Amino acid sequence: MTGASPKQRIGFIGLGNMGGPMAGNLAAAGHEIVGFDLSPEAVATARDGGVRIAESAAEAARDADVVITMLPAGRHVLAVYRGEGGVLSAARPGTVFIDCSTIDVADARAAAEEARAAGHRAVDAPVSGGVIGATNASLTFMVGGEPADVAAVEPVLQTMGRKVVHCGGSGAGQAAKVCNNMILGISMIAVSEAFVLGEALGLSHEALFEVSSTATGQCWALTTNCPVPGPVPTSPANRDYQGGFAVALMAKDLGLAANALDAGSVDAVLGRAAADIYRRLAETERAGEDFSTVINAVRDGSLAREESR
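Just the structure of that chain by itself now, the form predicted together with nicotinamide-adenine-dinucleotide (NAD).
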């Protein structure tokens, strides 16, 4: 089921690495896309992709049926939503707001509440699948909101992705995203520590992979994104950790997980440790590498050394 939605006018705010190709896919499906971004480079690329560019976020939202935001963090989303020049006051009552950014659960709930208070409909719909998924329209959307609102946005989301999961009320999409990425961050560190322990014990990467990939250590971090070169030829470890899901983005997502752990008084020792490890790794020259590069920090002891200072 792709691209079956009736043609709509869609305001798209945030045309960066993810938002640019997402807006382009909506334009290619025949929707009228009016976009806005603060960055001239992002604007130029989106224009080439068939997006009409507005002078402001408010102008992009005016007369729109749907307004999509794809911004760095909760503060950007709330700033674009709020105030006199904000999209909530510029849009016609009854406009559907979809926030696809990855933001704090609390900010997502505040954004949806404020949209409803202004007479609109709102869902949070963060994504997984990265820039490749945004480009190929193969994203997974994790959606939080009222069932009728989620049903209303599903055709538009299906145009940009392959899978739409309704996770619950407002904020539930963000909640699913932080929980999933907490599993991912912790499991990549676990797999990396196991390979480095194997090295110290004289165990080959191939032997450990052959055992664990079909035994109880099996997980995505091992079998798809293996942190050592060789066993999985497509994993970023085979290309010097270039491409893939950057350390800085994992650090951001685990920071959101840590905020949620604090807010809910959840005593998750490993989730907090993983957030701390990726935060420190994001302060090094490895920030732009795939997050499986954490194995290099385990191997050279840099994270442990810093901890003991």
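Switching conditions: you have the form predicted together with nicotinamide-adenine-dinucleotide (NAD), so give me the form predicted alone.
Shown below: the chain alone.
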């Protein structure tokens, strides 16, 4: 870290499972946080965390030094940015816009271009680390933008995370995030299949974890977000897969990755397979559960295979 961030007024739009803890960490560091979200539950939690709640996104952006968005998709980011009631017109000239959402690279570039055309500065800064990382301020930020703009926002990002990586120009942060989450989605499926195989072979969860967590199978999906309860007490599996990074969001991210694979003519069998698995899982009642619940889909499929024998 490069030192403490000077105290600023920060508008924070999107106070959900990720945005809420991120905004709370900024408030705890002494920044004046003015937040907005459409969810009453998210608003109530953020208020308890020291966030002052605005009546609209535009109000949150007014008089802010920095405006952070953490929203579900590119269309939401662009809708919040645009129009007479949008944050770009509400903010004072020179405001720094940080989009921490995970969106399409083209949408990220469009958002940055519109922000700059309106007289502001902009970077895309999607995150890795999940709800645990957002809560513990241990996120990794993948940042795209001009070097001077990235340097300007780095102290704010470091308040919410441990690592800030400048990946290139506008959209480069999103490109890195798409690649990273493709690795994560594939890894979680692999870990889940291994645990279900272990169950079939009579191997305890604890034994498999003790071996793999210190052997060549070690990965974040295993050691931090373990898909079975017990070995990692803080993983969502211990809370019936509630909270965490939702299946629907992983399906969205892997869909972005699949689109990028097609656009780049990349031969990525596992990436496309992972996208298909999570797309189908997002169409079930498990869409709101943490993405590690994919282990239950593996179990269901295994049971169906056994019954068909």
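By rigid core we mean the largest C-alpha set that fits within 1.5 Å across both forms. Here the structure is a predicted model, which is why all the values come from computation and not from measurement. Positions refer to the first chain, counted from 1.
Asker: Core-aligned, does P155 move its Cα 2 Å or more between the two forms?
Answerer: P155: C-alpha displaced by less than 2 Å between the two forms.
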